[in-house]
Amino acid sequence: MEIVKKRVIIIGGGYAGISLIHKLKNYNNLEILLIDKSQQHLLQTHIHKYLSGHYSESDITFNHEKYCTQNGVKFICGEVVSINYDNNYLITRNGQLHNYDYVIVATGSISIFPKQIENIVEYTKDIKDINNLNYYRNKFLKILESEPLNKSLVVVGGGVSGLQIACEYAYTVQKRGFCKDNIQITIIEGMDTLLPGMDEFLINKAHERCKELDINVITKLFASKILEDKILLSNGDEVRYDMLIFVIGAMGNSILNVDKKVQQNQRNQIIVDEYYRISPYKNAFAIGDIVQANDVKSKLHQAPTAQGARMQAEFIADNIINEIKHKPLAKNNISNKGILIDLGGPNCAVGRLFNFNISGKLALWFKKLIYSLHSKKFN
């Protein structure tokens, strides 16, 4: 007798979506469909290397259709505009209807651009888009190739992404033989320190590295207004710029027409139950940056990281297979293992893994290992 395959639709081909496909692709009783707005998977954790010219586009992007074809998965380049959870189907922007047995929302996140910052829409671009990355990369390389005298590059946001971008830029500037009088890199962070809320060891290392790289660090001040060539800060000070990047956080990339029964937090993240199900639906799950879920050890909300997305994907994959086999579902057992931050340069990284502080070559080695393990899925 022919086995009827269960249809799994994954919405979003970021870290979470691709990790889920990688885990499920060899399970013969599933028909898997990936839907994503982009033809490309973007390695968000390494965009700083691309922005500086150190990596090429092929180092940080992979073709969704090629990957899916190689792994027996169907791919549709399109945008899901609504999900009918009660009747198990979704609709894409071009009007196509797709039925499912299981749906997994893995739409990721988009950058936050607070409306209270005057002119922010006119003078900023979302670095989660490859076209915008190309814009910033080309602008930076043009500055390097010109006669850089008194140029100013400003990164607003001193979290992990902002810090990595600023350090990578500053290291590249020094490597080219320029000093801060030629090109000044500035980080603006509204909180008291860089990496706000993180371990003191990481914070101290971040500030030390910025000092080594001659990065101008401005803390405790927020951007209030953006003009064509300068930022006005909350205390009235002005910071001139030739190039400006905003990296001040992210919010869930929610589907256009949200089911009123689906709970979301203020950042548009879906609140899931202990099985990562979208309550009250038993065959709908959410993973990755779009999710608000708790770390089982800290009891705090999980940080939206590539590491968390991968662990969530593997967890959901096991539970989908458990349900198909009529086995009990496992409850959330996910806990953050640590963090690794690239601080620019061949041996400059810092991290905290399994409650141990690491830095230098060892931290960078672990970061490269994680990169290779993820990119290996595409080869």
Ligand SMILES: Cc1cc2nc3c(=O)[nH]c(=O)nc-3n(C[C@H](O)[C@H](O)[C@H](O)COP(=O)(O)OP(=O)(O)OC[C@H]3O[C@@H](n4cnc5c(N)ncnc54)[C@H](O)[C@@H]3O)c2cc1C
Contents of the next structure:
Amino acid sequence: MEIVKKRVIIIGGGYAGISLIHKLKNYNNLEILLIDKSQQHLLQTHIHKYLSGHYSESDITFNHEKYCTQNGVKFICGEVVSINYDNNYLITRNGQLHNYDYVIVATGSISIFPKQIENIVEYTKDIKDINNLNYYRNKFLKILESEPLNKSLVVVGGGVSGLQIACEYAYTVQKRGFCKDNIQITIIEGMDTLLPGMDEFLINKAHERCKELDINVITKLFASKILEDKILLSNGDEVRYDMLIFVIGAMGNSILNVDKKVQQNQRNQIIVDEYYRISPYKNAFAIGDIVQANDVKSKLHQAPTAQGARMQAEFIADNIINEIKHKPLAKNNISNKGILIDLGGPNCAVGRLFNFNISGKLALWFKKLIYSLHSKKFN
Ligand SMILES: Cc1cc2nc3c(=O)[nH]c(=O)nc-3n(C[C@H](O)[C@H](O)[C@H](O)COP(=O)(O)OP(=O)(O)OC[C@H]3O[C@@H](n4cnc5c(N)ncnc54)[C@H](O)[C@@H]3O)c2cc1C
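Following the display of the form predicted alone, present the structure of the form predicted together with the ligand.
Below: every chain and molecule of the assembly, starting with the one above.
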């Protein structure tokens, strides 16, 4: 008797979508279709190394078509604009309709550019886009090659992403034999410290490293207005810049036509149930940055991380198989294992894994291991 394969459509081939395919691809009774609006998977966790010129494009982007062909998965490059959850189909921007048995929304997030900051849209670009990354990378490399003097590079946002970018830039500046008189790197963070809300050990290490790298750290002040060559801060101070990067957070990248029954939070993230299903639909799941889900240990909302995206993907892969086999579904058991932060240079990273503080070579080794485990999926 011929077995009818279940059709699974995954929307978004980022960290979450690719981790899901990786887990589901060996299950024979599925026909998997990945739809992504981009031809490339972008490894966001290592953007800083690309921006500094340390990594090449092939280190941080991987071709979706090639990956899918190698893994027996169909790929369509297109943007999903609506999902009809009641009738199990979705529509792409070019008007194509695709039926599914299961749909997984893994559309990630986009950077936040609050309108309260005057002119923010004119002078900033989303670093989650490879074209924008190329713009910033080229600009930085040009500055480096220009016998720089009195140049200013400003990163707004002192969270993990902003800190990693600033440290990587500052380390590259030092490695090229320049100092802060040549290129001054500045981080502007609105809260009291870098890495706001994180463990004290991480915060202290971040500040120490910024000191070592001569990074000018401005805290407790917000960017209020942006002009062509300077930022105005909330206390009226001005910071001149030759290059400006904004990384102050992200919000869910929701599909254009949102189903009214789907619950979203203020950051456009889908509020999923304890099985990561998009309530009230039994055959629709959401994973990755697009999701608001709780950490089972801390009871707080899970931070949008690559680590979380991978764990959620592996978790729902098992539940999709359970569902097909008419077995009971497992309930959310995901809890954050920790964080690793690259602080620029061959020996400088910091982290907290399973409640242990780590730093230096060991932390960097773990960070590299995670990079190679993920990028290996594409080889
Ligand atoms: C600079 C930076 C540094 C980071 N560092 C770390 C770190 O050190 N550790 C860590 O754990 N996390 C880190 N993160 C966070 C991590 O990268 C994200 O949490 C992770 O990429 C989320 O994966 P995702 O699959 O949900 O979304 P994404 O990786 O953003 O993928 C979403 C995919 O969906 C596609 N898509 C979107 N909308 C549609 C649509 N309508 N139709 C079709 N396709 C669509 C996009 O093209 C994209 O390919 C970092 C992020 C940044 C920006």
